[in-house]
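To begin, one chain is listed below as structure tokens, in the form predicted on its own.
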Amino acid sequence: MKALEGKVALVTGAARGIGAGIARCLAAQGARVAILDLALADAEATAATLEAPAIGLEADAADERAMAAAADRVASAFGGIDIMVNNAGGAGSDVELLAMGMPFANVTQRGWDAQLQGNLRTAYAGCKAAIPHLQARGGGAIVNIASIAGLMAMPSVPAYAAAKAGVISLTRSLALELGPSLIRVNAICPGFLWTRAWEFLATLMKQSVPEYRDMAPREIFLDAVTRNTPMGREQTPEDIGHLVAFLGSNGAANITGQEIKVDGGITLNVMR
């Protein structure tokens, strides 16, 4: 029997990237999966590729009413929710630029608010929507996708880092509150993954760092991986997905309130 056989998972921001990798790993372990994204067609397309029953949903993960309605639809379609994965995050590249620091005075209010909405309010809305359904099942798991940026000083992206630190704090608070309900709440802190956000950042680095001017964004990213990761390899969506699948399983029944780094050792560098 697969580890997640009979369980139902809702994953936000799951049409592509990390979210899609998480969905694939959950489905591979037998979970029925709801793919939630801003674009319905993309969510349905990803759901159609999974090896377990899956549906695609369209909703803004930062909107508590939309998330409540989406959670109700998932519970109606599959009989309940056992695993909630708050993965949705980020903002449009123009807003990301407005949230870049160094100096901090460069950060605009619009950029700051967008980062907190896209990376912290999404976790708030997803947790709030899922908790009643998890309680109705007699327990379950919430996994919030944070970032190593929430654990380190990040002067180049202070708004993003503050939002992810907030996700980690929320994870701890909910783990304490929901423990008696047998709902486990954990956070995963990914390191360097090749995402649209990293492609945008690498493009900015290409324009501003002389040694990167003749390199493609992907090459710049891999150079950053080589320089900063003790294991010398990038992290993948499946690296995150395998851990999510474990945290959602009965094998993790006594793990809660943790922020788990999946970074190839990047954060160890601060100890040097």
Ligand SMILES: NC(=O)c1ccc[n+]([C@@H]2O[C@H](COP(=O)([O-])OP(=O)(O)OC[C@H]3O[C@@H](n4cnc5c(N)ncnc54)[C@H](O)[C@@H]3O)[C@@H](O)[C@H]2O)c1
The other form holds:
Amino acid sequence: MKALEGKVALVTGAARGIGAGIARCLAAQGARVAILDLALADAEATAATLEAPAIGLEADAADERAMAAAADRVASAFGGIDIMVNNAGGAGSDVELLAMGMPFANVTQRGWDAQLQGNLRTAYAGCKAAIPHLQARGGGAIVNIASIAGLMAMPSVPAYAAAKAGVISLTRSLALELGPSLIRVNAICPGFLWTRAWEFLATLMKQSVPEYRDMAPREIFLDAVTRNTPMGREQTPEDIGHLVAFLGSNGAANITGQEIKVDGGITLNVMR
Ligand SMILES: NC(=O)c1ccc[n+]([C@@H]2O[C@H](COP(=O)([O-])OP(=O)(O)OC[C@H]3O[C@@H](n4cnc5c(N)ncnc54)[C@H](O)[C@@H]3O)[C@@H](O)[C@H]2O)c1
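Cool, the form predicted on its own is there; where's the form predicted together with the ligand?
Starting with the chain above, the whole complex follows.
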């Protein structure tokens, strides 16, 4: 029997990138999966590729009413929710909304708010929507996708880093509150993955760092991986997905309130 047979998972921001990798790993372990993203067609297209029963849903993960309605839909389609994965987020692809620092004076209130909405309110709304359903099942698991940015000084993206540090703090608070309900709450801190956010960041680095001027964004990303990752290998969405699948399984029955780094050792190092 597969580890997640009989379980139902809802994954936000799962049409592509890390979220899609998480959904693939959950489905491979036998879970039925709801893929939630901003556009229904994208969510349904990814759901159709999974090897277990899956549905696509459209909602803004930062909107608590939309998330409550989405969670209700999952419960009526599959009978309940056992695993909630708050993955939606990212740094975005608009310079002002990215709220880049260095200097900090460049950060605008609009950018600051956008980062907190996209990366912290999403976790709030997802947790709030899922908790009654997890309680109705007598327990379950929440996995919040934070970032190593929430653990380190990140003067180039201070609002994103503050939001991710907030996700880690929320994870601990909810783990304590929900322990007696047998709901485990953990966070994962990924390192560097080649998704849309890094594509945009590497394009900005190409424009601003003289040594990167003649390199393609993808090469710039791989250079950052090589220089900062002791393991030296590029991370995949499945690297994150395998841990989500474990945290959602009964094998992780005594793990709660943790932030787990899946970063090839980046945080052991000094950023170079
Ligand atoms: N890529 C990395 O290097 C990296 C590192 C650490 C943490 N993370 C985190 O991993 C998560 C996934 O990022 P990714 O790199 O796969 O990004 P991505 O841009 O490739 O995918 C993000 C997905 O989430 C969806 N999304 C974004 N905001 C949403 C919202 N409010 N409601 C619903 N859907 C929404 C997007 O439409 C997209 O499909 C994010 O929380 C990000 O901060 C990424």
